[in-house]
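First comes one chain, alone, set out as structure tokens in the form predicted alone.
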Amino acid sequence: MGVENEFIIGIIGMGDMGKMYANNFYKSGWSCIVCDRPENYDSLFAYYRDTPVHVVKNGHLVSRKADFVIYSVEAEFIDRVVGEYGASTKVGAIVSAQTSVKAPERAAFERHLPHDVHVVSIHSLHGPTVSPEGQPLVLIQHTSPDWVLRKAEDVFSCFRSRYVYLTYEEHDIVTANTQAVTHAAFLSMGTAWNMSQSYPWELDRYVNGIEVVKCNIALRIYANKWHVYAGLAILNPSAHAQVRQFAASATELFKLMIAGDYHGLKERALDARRRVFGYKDGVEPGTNGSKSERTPILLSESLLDRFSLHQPSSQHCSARNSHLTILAMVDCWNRLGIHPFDHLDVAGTPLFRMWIGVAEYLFRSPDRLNTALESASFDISHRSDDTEFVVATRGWSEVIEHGSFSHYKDKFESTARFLEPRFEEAARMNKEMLKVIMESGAPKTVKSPPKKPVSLPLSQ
């Protein structure tokens, strides 16, 4: 394992996100001792054979050698895992977690870990087939002096992401603005997909800008494990309330439509336009010399056409869509108060750059916006993907109320498999296209981290 004394990285807990870290620190020179399930150690001895890092069978071993120890386990299984491998733990180390929902997690370290070892939590915001360079890595200075969170921000510089300080209260927040909705918007979708039996994408009505972004992020989400939502969804305590006023939204949103009651649904989507954008009423930022304090992410829906799954048949393909989806989104973000740009510049993930992006391209024109309500008021055309879609954020969000994770595994796995044939063409169009919209606003330098943890100020 190397020279005496030298600082060794652990982690318990061999995933895809395992993996990634593991890979990072060992090709950057630091010495690694992984762990995974004991079924999974032949397979794991294995993949790291011809590589310098050391697979041991259990967490005993990587807590009593690492300095740096970092659980990549299901948030689900957090309290499980440290009560048994945490007593191990060896004194004077830094004991971490990658987990998505922070209040099991830190239960679970103040419950299980000795009192002689710190601790400095993390989450990098993106998954384990993103580049960790520019990506926000979360760091929580829990119970630890400010030496230890430095050497933490020194075992992380081979990352090259983006340091964001915050506490797990703040954490477990912006994730849920900036990710429970988003993936109860997409799962509710592709649910949506399932029930209809229609690939939407084969419809000329689904083919241009906005419903490529929309179509290519649900397959990303589904094409992933399905406990990588759940974890966040069920046991974040600021998710339930949001995923229950997305369902509320797009209900209340739907009602409106099927009344054709055009002038109730565009009082809310202009109230929603300038309270979570602060876009004026029939002016659209940065023409006929009104300014715009930010370059917008998606600059044209024709940017996007390229990245379609489908070819339209005609030339004269509707674009008109009641864009039932979005508007729930910004509904939702209103009714609770949030303001999403906020997020996005500190721990936004590549997820909810897209999706944001959308949501402010089609609320930036009021061109744009009054063509969806007016299709949504009056154009039947959208009419049952729409109940669909309505039907599938209620059944979404009780499954999230119930707290069960058996029944979102079922859901979530259902969908999956309708949508399989085609996530490895979305793979190939989502790399791309995450690229675009990266590229058009997202942070392009790593920022030094400030000499004192700062917190961002969150509204729940």
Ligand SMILES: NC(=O)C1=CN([C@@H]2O[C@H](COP(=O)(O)OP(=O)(O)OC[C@H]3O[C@@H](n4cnc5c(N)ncnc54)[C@H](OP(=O)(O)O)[C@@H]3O)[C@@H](O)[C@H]2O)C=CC1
Contents of the next structure:
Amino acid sequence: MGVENEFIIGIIGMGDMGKMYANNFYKSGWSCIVCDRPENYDSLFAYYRDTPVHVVKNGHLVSRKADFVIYSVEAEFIDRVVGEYGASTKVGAIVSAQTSVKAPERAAFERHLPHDVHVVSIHSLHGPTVSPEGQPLVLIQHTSPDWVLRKAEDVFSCFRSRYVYLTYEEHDIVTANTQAVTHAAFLSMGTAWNMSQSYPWELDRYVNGIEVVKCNIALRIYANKWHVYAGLAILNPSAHAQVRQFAASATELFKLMIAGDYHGLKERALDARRRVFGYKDGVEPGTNGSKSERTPILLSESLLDRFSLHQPSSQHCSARNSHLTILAMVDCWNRLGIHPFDHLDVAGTPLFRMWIGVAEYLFRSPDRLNTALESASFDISHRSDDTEFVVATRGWSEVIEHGSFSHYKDKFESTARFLEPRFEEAARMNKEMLKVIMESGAPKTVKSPPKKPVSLPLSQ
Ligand SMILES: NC(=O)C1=CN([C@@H]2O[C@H](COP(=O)(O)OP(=O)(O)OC[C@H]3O[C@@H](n4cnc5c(N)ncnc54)[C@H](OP(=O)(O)O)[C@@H]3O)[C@@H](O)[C@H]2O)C=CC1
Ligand SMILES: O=C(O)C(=O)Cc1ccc(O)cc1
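Having seen the form predicted alone, the form predicted in complex with this ligand:
What follows is the whole complex; the chain from before opens it.
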């Protein structure tokens, strides 16, 4: 470090994402200066001892030297951290942040940064254990001149991600549409299992196909940091109404189920099938000569059986389920007028791709959907699990709307502790499962990222 005119990338916040970024940068030859909180200096220094990464004690020392500063801290703390170090930013430097929700980040930058620096924000739409290659990387030009955006593209070209160009506002709408309700669904599943004190995949009726995807994704979420999900749900201005609608959809559908109102349930599901997926009643796209507009994400359910966390003890375990989680999710999209496929190829996270793939799989086939609706209306064997699920959706919606980080943390960590013994195995399965799903239809890596903004149809 210290070569004259060398371009230096600085990272403030060296948790999972900060480390993933620094590792990619230094391995591609960029000079990096990084810090975490001062009390974490020794361990961070030891971690990077045999690398060219320059570890310093605090964000002032990063800001004074770096030409491109990236804040990679908890969304809840972004105002405090930018408030503390922002004024030390080198004149003319580019400042960025990796927070999952942009409203508080933008406010922090506008409040605390000096006027002689440039802002271009970023967001890798994947977790730290996923390779950035081919994954969406949001770039937000904000008020910076074009050369600043070009510089950001240059810095991140070593990630081989797909650049997605959004404004701050568009970012929060798109990520609410793709992440807020997805996460609420899996958080609720986990809480329901915790309340029942049972691992569903160890009950013989939940071991196949799309059940496997559901269980693996829930485990993946609970193995991540609670604050990542808390931040994007509590601080995203668009998220609250969506999580509230998800809980309302789950409750309303459940009321139809317990009333045995098959026709009421079917009417709602078919309306959602038409409006969210664009399918004609009674027809499976791609069969009987009907046109299929897109290749389904999930090509075959049996492909997923090998990712099961448990082998059934009996050959005759039932594959029937009410699929209330999926019905509620699609009903929620329908009620809010969200068209999730509009966001998928542009800004879908791997997890969202898997989840929408599962929903698409269930809703494509009129027979599969009908089996779930019949099961929901007439088969009472899933009622106790579904009751726990509905209660859990309400609980998460209340915590998120109330905006309490500490309550969110307690609730999350209590279920994470319950699921923890299965994290390691699920992480292995998830990697494989993701690979299979990404290979079936994800947009391929862009060699030279597009320079023109990707126009994104926004629906709320
Ligand atoms: N994990 C994910 O899947 C993704 C996360 N993101 C976003 O990236 C950001 C970072 O997330 P992630 O890396 O997962 O979280 P981590 O908790 O792993 O990392 C955040 C780091 O910032 C540190 N920190 C807090 N305050 C300061 C400070 N004043 N100075 C220096 N460092 C500080 C934290 O220290 P300590 O822990 O000691 O408080 C921690 O090490 C978040 O905004 C998140 O929303 C974006 C995409 C994906
Ligand atoms: O894919 C998901 O939704 C994840 O859970 C990983 C994730 C979490 C936070 C982000 O800001 C981006 C990706």
